[in-house]
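We begin with a single chain expressed as structure tokens, specifically the form predicted alone.
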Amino acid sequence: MPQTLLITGASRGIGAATAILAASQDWQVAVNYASNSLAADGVVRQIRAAGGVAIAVQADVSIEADVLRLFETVDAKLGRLDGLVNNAGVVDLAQRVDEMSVSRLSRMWATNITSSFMCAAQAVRRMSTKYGGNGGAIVNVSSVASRLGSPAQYVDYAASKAAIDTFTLGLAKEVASEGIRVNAVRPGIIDTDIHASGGDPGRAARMAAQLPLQRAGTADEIAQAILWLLSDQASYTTGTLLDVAGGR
């Protein structure tokens, strides 16, 4: 029986790459997106063209009602949930902490932290043996920014990812005896359009020479790590923060 995977923020970048790779490994994939329906539909079409099963589901995962609707839609259309990738996240323009507005911080926390808590809670209620589930796996997408701090750039983003690291460690221990493994991938400089949304589209190319491996990573390389953590090959791995950062 095919396994079902929900990926938040899966219309582009790491999320889209993970969805496509997961489908090639026989997962049924729910491609969540906030607003870019054309991009999400494109990911679904690519998966279906290759013989896979996928649906696109609009939901702003920083809003509780949307999260509930998202999971109910997956239940109805794909059946039992076996995996969750908490990938949705935002960055903002480079600023010092003393320049940041409260509205910026509120948006960052809601999208990068609260959404992962809410989605994980729904996943646990479906996968945990405590609730009659068959177990499963959760992978949170963090960032090496969580240990670097991102000074004079986006300390708020780095702090939000540090929260995800701690969330990963705590939740992993909380549900380990209930058949659920929880891990995080911490990407480094990855060549995706998230840099453009932070006002610096050339960041990956500019920083490549400063990295030990002398290049930025790709979304596909992060997807490979995520799929390993979701797989039975990682059956004894939980509470792990896996850096995929080219030595950074």
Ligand code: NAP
Second form
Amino acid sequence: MPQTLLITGASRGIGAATAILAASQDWQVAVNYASNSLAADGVVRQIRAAGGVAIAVQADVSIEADVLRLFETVDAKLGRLDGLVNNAGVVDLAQRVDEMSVSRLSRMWATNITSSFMCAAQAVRRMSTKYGGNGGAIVNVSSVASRLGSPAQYVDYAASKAAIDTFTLGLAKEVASEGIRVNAVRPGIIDTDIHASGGDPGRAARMAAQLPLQRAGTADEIAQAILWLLSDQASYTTGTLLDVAGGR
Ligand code: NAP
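Now show the form predicted in complex with this ligand, given that the preceding structure was the form predicted alone.
Zooming out: every chain and molecule, the one shown earlier first.
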């Protein structure tokens, strides 16, 4: 019997790679996206062409009403939830802390932190044995930025990921006895569109020589770690922050 997985921000990058890999491992997948319906439909089409089950669901996960609609849509179309990947996240243009506006900070906290709390809350209400559920697994996508700080680039982003690390530790302990494991993956520099959205499309290629493994990682290398944490092979792993960062 296939299990149901919701991945936020799965139209592109790490989320898309995770959706495609999950579908090949017998998960039926809800592919959430914010605005790029073309990309989300492409992921769903690729999964269906390979014989998998997937749906695309638009929802801005920084907005509570959208999160509620997202989970209700998954309930109605795919059935009982077994896993959540809190992957949607944004960076911003390089700035020093003394230049950052409050509106920039508010968007960063809402998109990278509040979204993960809201989605996890909905997932716990469906998966926790306390609510009559069958258990499940949550993987949060953090970043090694949480321990590097990203000076003169985006300290706000790094701090948002540090919040995700602490969120992972706390939630893992809160729901461990209710059948839910909660872990985080902390990617290093991965070759996706996110660097262009931070105004630096060449970042992954430029940084390669400075990384211990001498290259940026791929979205699929992060997806592999996420799928392991979701799987029964990781049955004794909870509250863990797994760095997948090429030694960075
Ligand atoms: P990406 O290529 O820029 O893709 C971002 C995805 O998130 C897209 O699917 C986008 O949807 C979605 N998204 C953005 N805001 C959203 C919102 N408010 N609601 C719903 N979906 C939203 O990013 P990525 O590099 O794959 O990053 C994925 C995660 O990995 C992020 O949490 C990021 O911080 C983390 N990470 C990335 C790297 C890296 O080097 N790439 C390193 C460390 C951590 P649309 O397509 O609709 O815009």
